[in-house]
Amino acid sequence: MPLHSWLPRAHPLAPAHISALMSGVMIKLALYGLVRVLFDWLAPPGLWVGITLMAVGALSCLGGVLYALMQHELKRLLAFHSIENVGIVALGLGASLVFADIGQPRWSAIAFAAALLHALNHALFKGLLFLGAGAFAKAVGGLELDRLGGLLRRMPWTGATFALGAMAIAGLPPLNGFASEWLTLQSLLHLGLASQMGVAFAGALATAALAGTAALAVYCFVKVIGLVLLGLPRRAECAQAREVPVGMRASMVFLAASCVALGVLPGLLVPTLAALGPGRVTLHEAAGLNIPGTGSLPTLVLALALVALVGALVRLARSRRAAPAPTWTCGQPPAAGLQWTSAGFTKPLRLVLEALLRPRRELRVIASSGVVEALAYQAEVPHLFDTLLYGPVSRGALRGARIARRVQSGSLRTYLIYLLALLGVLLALARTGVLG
């Protein structure tokens, strides 16, 4: 942000495919530039590049989360969170920098680690993100989330990997979104403990914005799976949706494994990824992150005792025999119409927010003779980058192109004059000696 509005447009209308690859690949072409030039080329570029770049990660992550929430659609929610998940590569680049002026070359080098290793894990469970939309689009013609529901008993195999990329880009343990913003936010940590002020000031404002948007990533990722894998299907395609072809799952199937072995092995590849920081150190390969002044995190101990642990809640819910019955909706049959939407189940953040997020609301009540009839309602977040940024810009462009119009006369006497005084106007501030 705010360099990001074209991003949520171009999704939605994209193949499930090209939006993988814009996510996976396109965008990252940005952070490789931002590497080269601000590493490599302009190296060093100073301390308030560094915390610039770490105010832009913030804004990016927290506005790009926060904006997800509040979108219907799967794709366009997606979209969102990659300009979440760029603000925390960011994060990490611009620590970096901040480390690498304040005379800290190993912890430089370990939050450059962080910030690769999230942009690679990002391009994973991205990818998998946006495979698993397009095949339900696939499966049902639309991604609209207050109608879809139930697809993870029709779709099992597309559902388990679509829930799995969930957990992982909402930073959840042991896969490799955990294990990426872990080491982030044990650099940004760090930072806070620096000696100048400013500069943990500045560290302990990123690590609020980090920790902020992990919070608000589960929040969404809780409503995503809750309104499109869980819960009554809303509409007959759903419940006649069918797997999709193996070809399909295998790619899925792959990239849910990535990120699983990626999660829970980040320590194989941490230390090459320091090795490319400004500091060239050195780090000790593991199985799991050991980062030098600030403890451990044992991933693949985390992960074996996570299996243990599910493995065993699920023999205890198989040894208990209950007997099923139908969800109590207040004596009428349960429908899909009585199920959460997405408006609702953020609607109490949304209130919190109003002041920053504005919403708009339109309440039209249809009446006969005194009776009402039906009432329609109508809801919208603004998305304020374009209404109070992009918009007057656009706005004012194009009053720029309708005076310049007015000069497209199609003369070619009227260009001829054009011509003739330009060069005048050159000529005489070459006379004056403005020109040299």
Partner chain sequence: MTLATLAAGVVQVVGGVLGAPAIVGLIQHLKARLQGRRGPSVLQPYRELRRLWGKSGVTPEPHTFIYTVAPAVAAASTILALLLLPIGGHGPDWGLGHDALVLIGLLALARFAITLAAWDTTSGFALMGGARDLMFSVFVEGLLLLVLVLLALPLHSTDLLSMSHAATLPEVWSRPAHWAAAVAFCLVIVAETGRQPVDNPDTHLELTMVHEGPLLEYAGRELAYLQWSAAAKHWIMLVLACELVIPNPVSFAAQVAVLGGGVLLLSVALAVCETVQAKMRVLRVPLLLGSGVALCLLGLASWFAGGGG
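Can you swap the form predicted on its own for the form predicted together with its partner chain?
Nothing else is written out below except the one chain.
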């Protein structure tokens, strides 16, 4: 952000595996360029560059996830999440530059490693999510969130791996998204502890922004999993969806396994990544992340303890018989049409942030002689960067082009006059000595 306008439009048009590559590799090329320029050629680029990068990163991650939450199409939603995740990487890189500038090479290296780890993690879970989206599109055709539902029962493999990817991108323990977000958050928080007031404020604000982003991502992926995988099918195609072939399943399972592996053993990779950063700092290798100044993140123990406890508790609860009963919906049987929609689930946030998001809604009541015959309701959350920035700019550019076009008459004689006039002006300028 704010140069992101093309991305949410490009993703829904590309096929799923291309989208996976786009978000995994193509977007990272820009980050690679950024790292090369800032950390290699311009090093050290100065404090303001780091702070600016952090500001752009915070704007991207908050804005990206906020608009992702308001989307009703799966691939468009995922595209906005790419913006969010690149923003998180930018926060890490910015923090690394600032740490280098205020003379803390160790934290600079850690923030750098956090950024690279998050870039890698993003490639994994976003690839997984796009492949999953592709599998759903193949099975039911169409990825409108409000017209899916109940797919976990029909497509258990795709559904389970997709849910795992969603947990990873939402930054929940013990998966890889949590490890890299933890590391990024720690470096931002320690930036907030710096002894320069401006740097500390930037760090504290970025910390709060990233925490808000993480919570928003949880909100968003609860919505996605709920609408796509759970509940009753909202369309006949969803009720008859078929699991995709083994080849597609295998690639998703592989990516899901990588998400788990990097979530459980991030400590094996982080020292290598940190050594790449400025300062050439070495951290010692372990399964978890044990960094002085933090309470350490022992990912392996955490994951094992979670799995063991959940297993034991489920066994304890399951030892009782349970009677089936329909969900209570005030007496009527649960029906697909009564289920919540994407817009409904995000409504509390939309109301709170109304001044910021400026949603548009339109309600038309067609009544004849006091009886309401039909209701038409339309609502959308317009993308403000499009309506307030790119709209006026592109309209202005077109208007400018229209004025400029008057000069081009198409007749050769006019062009010869232009040339002669230019020659005359140049000669005059040369004579007066302006051109030297």
